[in-house]
Amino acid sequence: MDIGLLSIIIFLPLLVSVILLILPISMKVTRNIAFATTIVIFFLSLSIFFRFQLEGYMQFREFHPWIKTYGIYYSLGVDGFSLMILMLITTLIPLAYLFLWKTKKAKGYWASMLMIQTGVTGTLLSLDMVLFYFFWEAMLLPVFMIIGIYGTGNRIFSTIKITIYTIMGSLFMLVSILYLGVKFYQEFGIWSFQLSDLVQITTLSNTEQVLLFFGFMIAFAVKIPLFPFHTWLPQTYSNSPTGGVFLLSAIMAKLGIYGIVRFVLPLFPKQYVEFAPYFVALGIFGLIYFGIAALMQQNIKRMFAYSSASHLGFITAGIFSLNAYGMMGAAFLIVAHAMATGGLFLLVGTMEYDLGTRTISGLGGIAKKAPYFTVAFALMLLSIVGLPGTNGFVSELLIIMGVFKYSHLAGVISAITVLVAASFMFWLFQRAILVKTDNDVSGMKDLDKKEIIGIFALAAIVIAMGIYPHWFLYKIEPTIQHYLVDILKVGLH
């Protein structure tokens, strides 16, 4: 089998993680090699970015038989939408390593981080539905290890809860995939689970399409998470170690959104349009509901967990707005939100490491003790609230325009609701960072050199995307146009 660039990006972290676990080497050597691997992966993905042609279709294709008898292939590819998320993953992870450098975890922690990278990139680049499902499930195992072994608090309960939620959600998707494979066989006489083949099925009744549509949507709604599939979220985020919550919030949650655009939209364009009003409403409801829930939290991790869910509801409203503004904004917000939320979780992790608390009422006056920390925290918060000059502003503006174009009422509500996010973020910054209280924060240390490099590199990207978004958007524009013109028109007529 010829090994292509996409395969190397997917499997190199897994190969290195297995070798690291086998070799009798120290935790520090393991961490250093794991970090070097993520740097290699970053440069490989960068080469794809610069060689990527401005077309709306898949590039860097890899296609090999896997279980040929049943039409299951090792099929990979990347288009503008997946390229943007690939760059997000391969950029964020090495920067996170710099921030996690002083984490004193065992070899398994760093090996699990590499395994998760293999899972998420494999999920992102798969074009065969069975292969996608394989990576979708495979990435959960190292996540469970990170939470269950290296987490805090009631980590076992959190691990079991997220396991049950994700497996139950994924079962609906598995049944839907198998059903589509059987229908393709009945119609064409051969087996196939290729997305490009399954979209050609014409014998599905409307009832079958609706059931299959929701079969996929339940799996992706759990991953995002959408209301009411979110109850695993607060405990899991609270009890996960910093690296785990970073990967969950910044990267893995975005794969739920990706799955909707990649698979649900082309497979069921009519149902996508038919149920779009409900999902726009659900997204805006989530924006409000999770925003209010965040405002009521004392635990900062739980606050950011609800804040993250709130923004993901906003992204959901964008991708179901059925126009270029909403979809471009949603794609941009996937990246913007991942950077800002991921950065904030890393900063909270360092604060918890130094002070042993993440409760707002137990903090205060950190700004004087840690000025670099404070500046970085403020920059990430400003991106979250969508301040002009940050990537959050561009993405939120595009989504609001898209939702407004879809429904004036929904657009007005979503615009007003964004203020909720701003209110609780500024309230948090004032209480925990700026205002001096009687709480002892003398143990708080400012960011070290590695952390400064990691977080301010992230901040530089946040500002660059905010000032000149075109440089980041032009790669994805042909793909979005392809979705709107070639796929979504089927549902609109």
Given for the second form:
Amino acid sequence: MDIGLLSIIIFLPLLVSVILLILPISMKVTRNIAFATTIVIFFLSLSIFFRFQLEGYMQFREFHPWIKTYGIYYSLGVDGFSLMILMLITTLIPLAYLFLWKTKKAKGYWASMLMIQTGVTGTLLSLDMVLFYFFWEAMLLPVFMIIGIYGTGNRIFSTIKITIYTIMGSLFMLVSILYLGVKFYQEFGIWSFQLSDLVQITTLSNTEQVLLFFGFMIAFAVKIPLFPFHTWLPQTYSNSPTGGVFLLSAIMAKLGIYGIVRFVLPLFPKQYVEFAPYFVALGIFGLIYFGIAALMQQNIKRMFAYSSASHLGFITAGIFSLNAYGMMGAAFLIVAHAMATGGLFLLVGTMEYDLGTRTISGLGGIAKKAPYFTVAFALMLLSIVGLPGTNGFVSELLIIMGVFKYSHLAGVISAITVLVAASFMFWLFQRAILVKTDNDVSGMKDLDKKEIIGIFALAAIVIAMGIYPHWFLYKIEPTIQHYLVDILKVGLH
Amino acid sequence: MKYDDIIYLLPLLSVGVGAVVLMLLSPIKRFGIGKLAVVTIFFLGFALFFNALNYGVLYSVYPYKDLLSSMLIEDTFSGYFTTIILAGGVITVLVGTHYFEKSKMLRGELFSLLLFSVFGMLLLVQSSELFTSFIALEIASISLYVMIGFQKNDLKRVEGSFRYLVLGSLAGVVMLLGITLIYARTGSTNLLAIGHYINAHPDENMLLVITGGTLIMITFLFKISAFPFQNWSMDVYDGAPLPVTAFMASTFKVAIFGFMLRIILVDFQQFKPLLNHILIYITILTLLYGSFLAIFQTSIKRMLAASSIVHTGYLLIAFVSIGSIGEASATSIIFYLIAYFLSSMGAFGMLSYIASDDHVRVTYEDFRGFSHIRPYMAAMMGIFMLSLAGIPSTIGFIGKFYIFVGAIETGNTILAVVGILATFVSVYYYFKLIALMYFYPSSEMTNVPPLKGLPPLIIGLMAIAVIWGGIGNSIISYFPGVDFLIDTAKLAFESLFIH
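Please supply the coordinates for the form predicted in complex with the partner chain, as a counterpart to the form predicted on its own shown previously.
Below is the whole assembly, all chains and molecules, this chain first.
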């Protein structure tokens, strides 16, 4: 069987992690090999990036029969949208490893991290719905392990909670996938679960479409998380180990958004347009609600959890705004947010490692002890706040323009609510980092060399994307046009 | 005909002769458990070999038709089920020997009983006549009654044995009555003849046949512990020695489904719509009640027993779909039986390996921190739990996938939804075990035997099979995978309709 580049990107980490688990080697060797693996993956995906054609369609296709009886194929491909997230994943993960370097965790931690990477990239690149579901669920198992074994606090409760939540969501999606498959079979007489086939179904009644639409949306809403499905979020984020929370916030949440754009939009364009107003409203509501919730937090990880959810609400509003600005902005914010939030979680992780605390009232005056840390922290924070010159600004501007085009009122509200983010972030920065308090922060070490490389590489991308967004946007533009014009049939401008 | 008829009968005969031989050998002191186990495996292996001769061939034969007056049928279908049942016997012996040796309860007769039970099950899936099937069912059951209560100083065992004996006999009587009623109307107990009679008299009043069929159905619903006949199963499964529980919960269930499928597909096809009205409710209630029971168990053994009821429910979902999409849903049942067989046999096998001494109770709590002491065993146990819960990348997922697809295809979306809800609940009780194994440091299971010898190897192979069955054959071409299993199941299905 010929194996393509995408398959290697997906399965190399899994292969390595299984070998690492079986071989009796030390944690350090495991870590180094794991890191090397992610670097290899990074270069592989870089080669895909440069060879990617400027078209809105799937490239680097891989197509093999898997379960022929039911027309299930091992089908992979990448288009502009998934390419961007692929690059995000493969860039972020090695940088994050630099931060996790000193964690005194067992081999299993690194092996799980690699397995998560397989699940995440597999989810991202699969074009067969059953294959997608396969990775979507498989992604959960190492997360389950990493939180449950290496988490802190009431880790077991939060593990069970996130598992039950996400599995519940996924099962709704499973029913919907099966239903679509059966409908396709009844209409065309052959089995297929290919996305490109399923979109051709014409026999669905309106009620069926609406039910299926929500079947998918629930699964994705839990993962993002959108407003009423978020209750697993604060506990899970604050009890996860740094690596886990980084992956959850920076990458997996984005896959929820990705799922909506990749599957829900082409499968149910009518419902997508029909329900768009509600989701824009829900997104903006989440933006405000989670922003205010973030303001009230004492625990920094929890605060970032809410801030992350708040921005995901923003992204949701963007993808449902039905125009190129909003979509591009959302795509851009997916990357920007992943970098900034991911970076912040990594920084907080090192702080927690040094000081053993993560409550705001237990901190203060870190700036003196750890200048590099402070600079990095400030940079990431400014990106979240959307300071011009960072990628956060570009994306927020685009989304607000998109939402504004969609509805003036929504645009105005979303523009104003950016202030909420600014207020909690600056307030946090002042209380925890700048102002000197009586708290003992002498245990705080500044970033070491590896961490400096990691975080400033990230910061460089954040600024580069802010200053020259075109270079990052042009690969995705044709895809978004394809979505808007060909599928949703709404005008570009 | 390529072979003489005897070839087809050899598997059955081999097991039967083996049972008698073991019975004669068991009082001899020189034959320890190990040697008897080898003899058992020999007979089962012999049977497997002759059964495998017909692999991949579509056939349907009444061996010695006149002599046996068509009471046995040998077709691809029965061959398929014969393989599973024999494999169940082999695995029970391989995994269970360790348990039996430790618990000092074993007398050699147990192997003889096991073979008699296997013999009954083989007869059941090969019978083409109602009385034969009744006798087969009784042979299989009576051996089980004794196996459950073998350790007669343990009250729990004796109680389980008695409960099963009394209720099981009652169920048997009900079946007998059903057979009588059908005979009264059709004048035959041969499945084919009954089928012909029903088809030839479409307009006549078939009340007797329907009543009889329902009574037979009740017996089988009892044996597979479907709602509302499930109450015995918890205590009986719990009371039985672990390998016996494993054997009952998986292998016996396979045998009974094998026969039920034959009856429904060949015989009572016409009454399927009528039956479906009842079956839909039975299915939903079985799923709900089983899930409800499983949540509250603290012992893994009881949890697996309760979840076995839930799995019966999944199988019944496919059963309901048979009417309109016969092939697909029969295939999905056959496939799911394999999936369930592998996963539950593995889980029970692992339990019986760990709990070789009955002083070790196997509760959830006993598994606390298990992964730190025995990482490989914990991993295998985890795989079996994932498969039972139907998580992708295990065979359990593919099995459920087919069943739910079938239910949706026939328009029973509601059954698929209830099934999915049950799956969702099952995540709770299966993952609880995984969580306990992996997330806690301490453990009280210090006397766990290390990974040594044949039983762990067999369990490990089953774990690999579970994963392989879930991932399929896209990795290595021409290596049997999911499609292979489906094709085999389809062939088995086709052979039912040759006559």
